[in-house]
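Read the single chain below, which is given as structure tokens and is the form predicted on its own.
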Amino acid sequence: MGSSDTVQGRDGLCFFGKVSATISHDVKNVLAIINEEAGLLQDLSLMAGQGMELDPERLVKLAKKIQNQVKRGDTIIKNMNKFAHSVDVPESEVDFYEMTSLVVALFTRMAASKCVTVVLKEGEMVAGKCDPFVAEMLIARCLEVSMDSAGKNHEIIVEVFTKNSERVISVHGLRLEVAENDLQAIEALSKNAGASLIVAPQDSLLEIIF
């Protein structure tokens, strides 16, 4: 039986729904900004038709803003595609650094809403086998718990590395004790993911070990 079979279906659906909602908000924001810039471009065109002289530099800046939003939208869609495919197989070879990078990107909006900055330190490929969807759920839930523990206007630092043949995702920056129900939830998730946890707010540390 794969580890995903042990995950309660509703928890998985709730996680998928939460990420999908976040992505839809991000895409909507991108489209709103593009629409606003296109409207400004239209206004300038109408004024030019009435004889107003156009500033080429202003047009270049407008075009660049639209291009930047298209690139941002493309990155969001690529992340959505990667996340959607994480449910394809119950176990596969993954790069834990790339997986953590994806989860951090997907939860940037949540971090902003909690006024917490999440920094993923540069790292290298950390290969291993796991159930990708369950592992992403675990990483995401641990990030949420860490954000709550860190509190507003603080920073948490995430590192991914190999230690003694184990794959470690380390989160630094915890400040407060983790609530008992949150602790139980992430411990249950870690068992489903085939991982173990170290939660030590006194050392400002949470580690997921695969």
Contents of the next structure:
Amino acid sequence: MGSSDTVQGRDGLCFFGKVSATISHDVKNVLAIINEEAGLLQDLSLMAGQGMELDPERLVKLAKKIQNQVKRGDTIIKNMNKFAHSVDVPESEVDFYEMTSLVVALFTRMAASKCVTVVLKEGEMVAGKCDPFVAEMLIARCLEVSMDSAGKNHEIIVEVFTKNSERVISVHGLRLEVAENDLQAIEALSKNAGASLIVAPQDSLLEIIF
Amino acid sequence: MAEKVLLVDDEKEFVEGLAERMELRGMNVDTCTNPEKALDMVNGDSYDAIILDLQMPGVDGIEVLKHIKKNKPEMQVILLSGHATVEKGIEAMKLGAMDFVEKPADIDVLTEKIKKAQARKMVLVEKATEKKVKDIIEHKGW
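Having displayed the form predicted on its own, please output the structure of the form predicted in complex with the partner chain.
Next comes the full complex, and the chain you just saw is listed first.
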């Protein structure tokens, strides 16, 4: 039996739903910008049809903005695809750096809504085995708890490295005590993920060890 | 009379694009990407319509709506959202929002709603002025 089976189904679904809702919101924003830029092109074309001079540079700028949004949308959908495939198998070889990078990207909107900046330090591949979905859920929940602890207008710094053959995801920047129920929730999740936790707000630190 | 509109959304490019299209349609548009600054703008100026994103960093659109309705009840708020939910829409309408539009918005639909907002605001302002005049007449011993 994989560790996914031990995760409460509802919690997993809630996590999947939360991430999907964020993604759909981001995609809607991309579409809204493309809609306005394309609409502006249409407005300018109609005005040009009535004799207004059309500035070619203006058109180039608008086209560039649309292309940028298409790129942004493509990145969001690639992340969505990676995330969706994380439920494919209950255990696989993963790169913890890449996985953390994905979770940070998926939670950018949540960080913005909490007015917290999340910085993932540059790092190298950190290979290991885990249940990808449960591990992502654990990293995400730890990030959420850390954002709440860091508080508005503060920064948290995430690092992924290997230490004594253990894979460590470390979050710096905690400022307040972590609420007891949050602590219990992430500890239960870490057990399901086969990981251990160090939560030390006095040292501004939270570490997930695989 | 040109409609005076405040457009509030944390997506800078969206705000710029939509504002330009609204200006091409003869409206006067102020923009803001910071909800806290938007509250200052609302307190300091008068708008026929406020187009407000529901989900922004720091302050929820619903909170901004509550603040506007408390301090400037005559101002008409049209909520805009990337992920419209029935519950949020109902909550917003109960709190006094004039309407709720899902992104990407159709500019013609939005323009219609802004015109309606301007008309509603004028009626409210006229009523308030009428009441003020009545109060003055009743309280002065002319």
